[in-house]
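We begin with a single chain expressed as C-alpha cells, specifically the form predicted alone.
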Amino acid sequence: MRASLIQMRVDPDESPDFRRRRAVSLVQDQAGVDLVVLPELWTTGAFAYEDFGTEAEPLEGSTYEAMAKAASDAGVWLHAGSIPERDPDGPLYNTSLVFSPSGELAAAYRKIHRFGFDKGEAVLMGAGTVPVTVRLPETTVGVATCYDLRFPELFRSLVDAGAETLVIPAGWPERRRSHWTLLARARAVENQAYVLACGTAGTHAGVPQAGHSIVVDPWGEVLAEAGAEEEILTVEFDPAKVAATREQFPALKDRVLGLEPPRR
C-alpha cells in the first residue's frame, strides 16, 4: 500500500481560498497512490482561533466540494484533514473528512479531545463523541486528530472496532515536537498498528509548527519522517504486517482492563 502525507505550509499571507486550490492541486498530483492525508485545520491554521468562526463552513461546504473532486480526479482515498465545521443546529466542530476514490464521503469525524485548557479550541468548538473507522480495500483506518494523540483510550476503542492503520492529521507546535514523535511511536507499539501522522509546516497565529510528519510500523519503527518545511512524504507499507505482528507477539490478547465494566 502506498500513502502520501501532504505536510502543507499554512501562512497568514495566503488566503484560505488560495490554499484550498493549492491543496486540490497537491492531491491531484498523487494519482497512483492509495491513500493521501492532509493536516488538521489547514484552511485556517490550528492556532488561528480568531478565524474559526469567520472561516467555518457547513459539512458539505467549499472544502468538502473541493476535496471530493480532488479525490475523484486522482482516484485516491483521501483523508482531507479537518475543517472548522459549522453545525446549523449547534456549535462549531473540528471535523475530519474522508473521501473514497469516487469522491464520495466515506466518513466524518468530529474531534473528541479539544485542545486549549479552557481557551481556544476547547471553548470555541464542541466535542465529538463517536470514534470513527473507515474500511479501505487493504486496511481498516482509525481516525483521530492532533490532541487526540495524547489519549490512548481512544486508540484502544479504534482497535476494538477493527483499526489496523491509525491516521492522525495535526497542527502540532514545534515546541512540543519531541512529544509528537514519541506519542506517534507509542500509539503504534501499544496498538500494534501503523500510524500515519500528518502535520503542518509554517506558522499559525505566531505559533511555529513542528512539521515532521511521520509513518510508524506496528513494531514502532519509523518508516519515514519529514522535515520542518512543506513537503510530501510518500511511503510504501504492508498492511498484512499488522496481523502478523499481532500473531507473533499477541500482547493485545492479554488485555485485562477496559474490556468490561468494573464490578461493584
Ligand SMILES: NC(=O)CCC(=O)C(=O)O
Given for the second form:
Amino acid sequence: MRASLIQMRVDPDESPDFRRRRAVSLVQDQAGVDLVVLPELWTTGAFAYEDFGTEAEPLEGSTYEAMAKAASDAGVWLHAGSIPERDPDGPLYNTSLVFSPSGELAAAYRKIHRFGFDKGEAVLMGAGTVPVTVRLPETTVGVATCYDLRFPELFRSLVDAGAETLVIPAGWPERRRSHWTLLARARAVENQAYVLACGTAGTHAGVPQAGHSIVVDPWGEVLAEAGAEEEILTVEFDPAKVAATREQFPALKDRVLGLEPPRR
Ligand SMILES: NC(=O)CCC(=O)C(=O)O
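Swap state to the form predicted together with the ligand from the form predicted alone:
Below is the whole assembly, all chains and molecules, this chain first.
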C-alpha cells in the first residue's frame, strides 16, 4: 500500500481560500497512491484561534466539496485532515473528513481531546465523543487528531474496534517536537499498528510548527520522516505486517482489563 502525507505549510502569507486551492492540486498530484493524508485545521492553522469562528464551515461546506472532488479526481482514499466545523445546532468542532476514491464521505471524526487547557481550542470548540474507524480495502484505519496522540486509551479503543493503521493529522508545534516523534512511536509499538502522523510546516499565530510528519511500522521502526518544511512524504507499507507482528509477539493478547483500583 502506498500513502502520501502532505505536510502543508500553513502561514499567514496565503489565505485559507488560496491554501484550499493549493491543497486540491497537491491531492490531485497524488493519483496512483492508495491513501493521501492532510494535516489538522490546515485552512486556518491549529493555533489560529481567532480565525476558527470566521473560517468555520458546515460539514458539507467548501472544504468538504473541494476535498470530495480532489479524492475522486485522483482516485485515492483521502484523509482530508480537519476543518473547523460549525454545527448548526451546536458549537464548533475540530472535525476530520475521510473520503473514498469516488468522493463519498467515508467518515467524519470530531476530535475528542481539545488542546489548550482553559483557553484556545479547549474553550472555542466542542468535544467529540465517538471514536471512529474506516475500512479501506487493505486495512482498517483508526483516526485521531493531534493532541489525541497523548491519550493511549483512545487508541486502545480504536484497536479494539479493529484498527490496524492509525492516521493522525496534526498541527504540532516545534517546541514539543520530541513528544511528537516519541508518542507516534509509542502508539505504534503498544498497539502493534502502523502510525501515519501528518503535521504542518510554517509558522501561524506566532507558533512555529514542527513538521516532521512520520510513518512508523507496527514494530516501532520509523519508515519515513519529513523535515521541517512543506513536503510530501510518500511511503510504501505492508498492511499484512500488523497481523504478523501481533501473531509473532502477541502482547495485545496479554492485556488485563478491569484492574482493581490501586491499594494505598
Ligand atoms: N493542535 C493540537 O492538538 C496541539 C497539541 C500539542 O501542541 C501538544 O499536545 O503538545
